[in-house]
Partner chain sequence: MIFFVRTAPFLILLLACLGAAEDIQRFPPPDFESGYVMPATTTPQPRAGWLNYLDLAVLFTALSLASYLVIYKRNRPGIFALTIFSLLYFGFYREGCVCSIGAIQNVAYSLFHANSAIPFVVIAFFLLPLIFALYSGRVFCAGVCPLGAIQDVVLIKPIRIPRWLLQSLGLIPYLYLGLAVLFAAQGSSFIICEYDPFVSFFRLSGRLNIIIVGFSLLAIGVFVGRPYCLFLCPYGAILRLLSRLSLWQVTVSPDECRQCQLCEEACPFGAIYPPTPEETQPIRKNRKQLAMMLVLLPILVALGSWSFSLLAPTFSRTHPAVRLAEDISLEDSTHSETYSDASQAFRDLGQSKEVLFNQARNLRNRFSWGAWILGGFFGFAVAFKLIGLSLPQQRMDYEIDNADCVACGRCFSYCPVELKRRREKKSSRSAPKDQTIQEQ
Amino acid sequence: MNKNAKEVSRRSLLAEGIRSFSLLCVGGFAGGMMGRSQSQRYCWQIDPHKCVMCGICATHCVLEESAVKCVQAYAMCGYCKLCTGFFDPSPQALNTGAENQLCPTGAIVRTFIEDPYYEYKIDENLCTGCGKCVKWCKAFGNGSFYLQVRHDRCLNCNECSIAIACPSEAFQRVPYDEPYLLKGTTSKG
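In the form predicted on its own, give the structure of the chain above, and only that chain.
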C-alpha cells in the first residue's frame, strides 16, 4: 500500500512537472509574440517625395472627413507675398478674398508678418486633403506644403483604402514610433 502511494506520487509529480513545463513554454511563446508584435507596429503615412497630389486622399478615406491633411514645412517656406499654394493661378488681387484663394474651403490662413512677408497656416478643421495647394506650391514655389496622414484622426486600417487607390504608391507603412515623414528633414529634399 505504501509502495502504491509512492508510485502514484511519482506519476503525479511527473504529470505535474510536464504540465508546468508546458504552461511555461506556452506563456513564454505568447510573451515573445506580444513583445515582437509591439516592437513591429506600423502605421500608414504618405511619402511626400512620391505623392503626385492626385486628390484621392480627399475622397477615398473611410472616414467622412479624410485623415489626410496638408501640413506646412515652415523651415522651407519662403513666406512669399505671392504664394502659389494660397492664391489662385490668376488672382484678381493679392488679398484674402475668397475669389483669389486656391483652396476650395479656405483652409489656408494668410497672416501679414512684415513687408513683403506673409505666414501661411493650415486650418486642419477646414482642410479636406485635396492637395491643390500642395500641387501649386510644388510647381511654382518651394514645395513647403505637403500631405500627411494625421494619426490623431487615422483609424490605421489594415488595408487602407487610400493606399489601395494611390497611383504613385506614396502610401506606405512606417514604424509606429516614427509616424510622420517630415519634408525638409531628409536628404531627399
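Since this is a predicted model, take the numbers as computed values, not measurements. Residue numbers count along the first chain shown, from 1. Rigid core (definition): largest C-alpha set, two forms, superposition within 1.5 Å. First, how it differs from the form predicted together with its partner chain.
- Core-superposed comparison between the two forms: CA of residue 16 displaced by 2 Å or more.
- Relative to the superposed core, residue 25 shifts its CA atom by 2 Å or more between the two forms.
Having seen the form predicted on its own, I'd like the form predicted together with its partner chain now, please.
Just the single chain follows, nothing else.
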C-alpha cells in the first residue's frame, strides 16, 4: 500500500512536471504568435485594375457560392441600349431573351429608363462572379462592371484560396475599415 502510494505520487509529480512544461510551451507559443498577429485588421479585395477576368473567383472560393460578385459602377456606365456586358456578342435581338444574354445565370437586370437608355443592375443572388460580363464590358464599353469581394458573404479567411490561385495578383489585403476598391471613386487607372 505504502509503495503504491509512493508510486502514485511519483507519477503525479511527473505528470505535474510535464503539464507545467506543456503549459509553458503553449504560453510561449501564444506569445510568439501574438507578436505575429497584427493590430491593423485586413480583409481581402480585388483590385479591378489588375483583374484579368479569368473566372477563377467563381470556382476557387471556399464558399460554394463565391463571395466574389460583379458590381456596377453606375457613374461610369454608359446606359447603352446595346450593352456588350449584357448581350451575347451576336444576339438575335436586343431584348432580354435568355438566348441574347451573355450572363450564364441571367443575373443582370435590364430596365428601360428613357429612350435610348437602359439601366443594368446585378442581381447578386444569381451572380456567380464568373466575370464574363466584366470582360466584355471592359473590352467594348466603359468597364463599369467589375468584380469585388462582397463582405456580407466573405469569411475573410487567413489565406484566401482565390488569392492563391489568382494569376494576376489582383487579390490583395485592404484595411478593414475600407473594404472595397471601388471603380470611379478612386483614380488609380
